[in-house]
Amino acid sequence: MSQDTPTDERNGGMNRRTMLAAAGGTAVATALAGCSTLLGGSQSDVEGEADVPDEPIQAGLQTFTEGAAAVLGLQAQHGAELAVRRINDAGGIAGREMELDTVHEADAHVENYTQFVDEGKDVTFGPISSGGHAAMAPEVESQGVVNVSTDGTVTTLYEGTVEDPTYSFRFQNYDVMECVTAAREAVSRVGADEIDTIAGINPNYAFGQDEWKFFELAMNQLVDGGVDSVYEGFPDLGATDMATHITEINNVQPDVTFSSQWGGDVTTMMNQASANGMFGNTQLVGSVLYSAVDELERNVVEEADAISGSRNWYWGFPDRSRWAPNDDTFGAARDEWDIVPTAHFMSGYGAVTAWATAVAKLVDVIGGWPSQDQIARGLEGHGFYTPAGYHVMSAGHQGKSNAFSGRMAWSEEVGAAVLEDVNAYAPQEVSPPEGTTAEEWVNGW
């Protein structure tokens, strides 16, 4: 039996062998207690089997490494390579170290995937995109190796696309979770009395209509007597003009304009709505307009006084002198990198968390390397830590985490733009329960 030490103030209350958990020097050390019922077979199935096997875990990761999009995508493939390093600074995983290799995810995601399992990888995470996602899923059903994606966030991915997946697993917050965050931040920060339309600009693909979708169902929920959906629009991808929407907001002039642009796409729209005066029309809500934080100028920051949701993590929450994971892992993303850490930055470490510390815990159980369908059985359920704090692989193989959202300022301390007065969202506040679409559960409120 171990013996737990003294907690620290600085970590949260947690003691040492948690607080190192957080900030996944230690993950494998920490898997949680499990059972062999959960593994598929009988206890004298896997008493026995092999051990571990020498050679190195061989890891695939495929993100955005180039273009627009990889404002999000290099984050995501250092935070995966941070939580690597320090997996691997504590010994690996039962003595295995990894290795991780890093693919451009570009439109090719499944083949991608398929070239992962023909190079034979242990492991495979990603995508960022929700349509490269949702081609994919199918490809790692029929493959049989587990993947962990960092995001490709769609709600229907696991309500329609693979409705009973085995193989396939998401770690960080989907759709609806943080399209309910921010419309429960408009409401609480504007005031329901003060809100009777509303407004969108999103991408135009899968994601940004499923988030215009949500936000639209959330609103006219959580307002009494509904809202007018005066204006909605759909730049592309990479789109460098969108003045056409900026006009309409202009026109219409929307109590609240609802946002899910990421990246890139993020800097262009608020550039070019702080030059044709978009801010003082309208209250721009957005679900990961921080992901777009290194590129920010200060001017529009302080222009555009906007709400910003951070997926599953915000460095600055807790504040960094009480939290020390939080203060290691900016810091090493600062350092190594020169960059502000987001919440696609999380993504890449969390999804590689939530595998490692699954195995880990299912090598002390079973007394040897785990299969892929018992990793894929033992993430079920599974709980474990991150810097982000406390998350669980959802029976559904949604990861569900905590989400954060605050109101965006400019800090001279860090140069950049940072979020203030953060709110943080439990996953059964802005989650559906498992069993329940996200749709059915809006539209029961």
Second form
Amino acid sequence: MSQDTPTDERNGGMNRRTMLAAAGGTAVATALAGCSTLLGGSQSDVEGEADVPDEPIQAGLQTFTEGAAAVLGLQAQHGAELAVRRINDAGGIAGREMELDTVHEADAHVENYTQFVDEGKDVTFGPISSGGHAAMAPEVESQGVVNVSTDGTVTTLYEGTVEDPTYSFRFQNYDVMECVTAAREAVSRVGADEIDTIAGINPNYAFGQDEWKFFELAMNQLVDGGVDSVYEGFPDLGATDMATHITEINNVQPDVTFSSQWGGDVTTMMNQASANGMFGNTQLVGSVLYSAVDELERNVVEEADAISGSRNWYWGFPDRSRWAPNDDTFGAARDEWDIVPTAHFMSGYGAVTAWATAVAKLVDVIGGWPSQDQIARGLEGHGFYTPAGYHVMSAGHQGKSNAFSGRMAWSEEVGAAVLEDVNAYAPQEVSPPEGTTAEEWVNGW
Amino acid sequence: MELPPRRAALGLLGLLLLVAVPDLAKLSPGLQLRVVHEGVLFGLAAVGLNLLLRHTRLVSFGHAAFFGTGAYTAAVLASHFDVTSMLVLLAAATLFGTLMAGVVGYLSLRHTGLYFSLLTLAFGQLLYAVVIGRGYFGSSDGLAVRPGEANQALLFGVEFGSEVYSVVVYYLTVLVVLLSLLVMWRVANSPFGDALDAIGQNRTRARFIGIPVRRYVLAAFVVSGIYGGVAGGMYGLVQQHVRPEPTLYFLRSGDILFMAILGGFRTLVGPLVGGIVLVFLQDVGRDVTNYFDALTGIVLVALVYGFPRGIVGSLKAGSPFRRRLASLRADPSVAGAWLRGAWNAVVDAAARAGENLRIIIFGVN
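Next, give the form predicted in complex with its partner chain, keeping in mind that what was shown is the form predicted on its own.
Every component of the complex follows; first up is the chain already shown.
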């Protein structure tokens, strides 16, 4: 029997099953990076070869599927669905296909997660909400089924709420990263010498307060002598009238106005700012203004000439002709859902990818299906590709990816806003090193 | 007051069901202990609200304030003061819920009817705004109820595993609910309860026969607030994280009121049943459709037209639902007569609407 079995030496130190599993892992990783068309060939030859269960992988995703926040939530859902489809087209993970069950996160984040666990899900993804994530993460630690959150990006999650996580992970860059990106962008594009005053219009909840706090901290460190905060307004989520804030901005005319508004609130604010001539009085800089791309109108975009972050992905950077995974993903989103994919699309795509590529690697290493503990360990420090580029799930469980920002402009070709002159910031430029809190880090500059 | 054997048997069955929930939840992934538990707690708050609704006929739109006060008391003590004792957290939640009810009641009960309802709504929203605007309360992210090194509240200093913790807290809730129902039953059947009934029927007459109306109504309001406070405190222990939207927002007050009506506000345990059913419906609804919010509306419409006495009220002897059920059993052909009657009612209503429209457009002649 031993004569029929290829030796490890003849296969470069790998037995047949390990090699096939590794090939499967590579296929999954390649498909998720969107590069399968570049490599060619079929990836389905590994199905059923690894020592793994036969039944499909059950995954659960909670996201906002209705209401105002669905602008972001549906993008995340579509991204996750695309990633799952690509995994299955590549033959699954060691032959196991994935099935994704999506529920509306509503205000029931913990209930949704425990329901998934009760249903025997192998992995869970989501949520979008920061508050919901803070409520859910300790429960993830108690239940012990790995959750890779799409968003829920509040800075304090792994600095206070769950300081030493085991099963809870977050793919998307967290608040401090996009605020520091926005501050660097403001300084480099407007000029440190040109900025004496700043103002903020941010949503009236923990996320908006977190974002304003870190933008203000970063600006004070980046501009010699600091900056004066001349106005800070916190309109409610879904507010229909932002005239008060816009009038104040017009009165005080700050050099830079920062906004972490997202989705429909961006549209409301920018339309009313345009109508009241605000863009002539200040430079608008936002962390996720581009999340409203499918709603913004041409005249507003052109008049605003705003600088917007795009979290850890912008579909047009680098140029799609140089980076086919972006082109494939952009095309898939346009064809199937008729949307311009945003960073929230990547939130869903990347969360699934982080888990899938880690598991594919673990199957290769251990020669069987990994336990939740093994998956959790495997995710720590795990590096992987998506159409957005290379990501690392840090030892502290926070995903670290490049952060993107550019000038919002109108594209006739796309029929929607695009980002021009995009800058990419490496994680170490916009996030603290392991073991340092975000606030200590910024204050220590 | 003696309990008829049939009702005692039903009560025992209900109690057995309540006790069996953790085991039943293990049998089906569709039934979550956490969801039933949440339903029981909101139902308990609705039992408190029902004291006002059933006896004094006052409609409060702000009962989430007491529920939220209880929940946030537990959360603040656990997060900022590292209080680990479950019983201390619960006692403090009850105390602060009671105090809040005293203050809100004192300020709201100067008015009756619509203005009372609006005032309770206003105080509830005021509390919500304060909590969401203050970093001390965790703003919209809320606060964890995970004190101490064990990362959980302890019962008599004992630390439990995650699954055991949820079952222990559930049985603690069952105990609290039984005690609360017993107290409410005594209150409702006491001279104080009769006085509240008299106040509900006619305030002026009640005052004329010597009942200190304002004092009694304030007492009833505070008692109902205690139920909200204790339920909120338990909610904090169950969820281990308290956020403003699910506990203090005015729609939560609406839910609590709706639970009382759904279960049957003229009954003792109806609001509790209403709480379990509504929370369960909302949870299942999310899995079935994106329009799950419409479920509440549909149930409300069905309730008003088909079961105006609520779930428990409709099952009681002598209710229109029971009468119809009995006549259907005696003669199934009566269903045809009902359908004909319903159709005739629709035709009549359409004819009346047409006639009204003719009068509006062309005048009486």
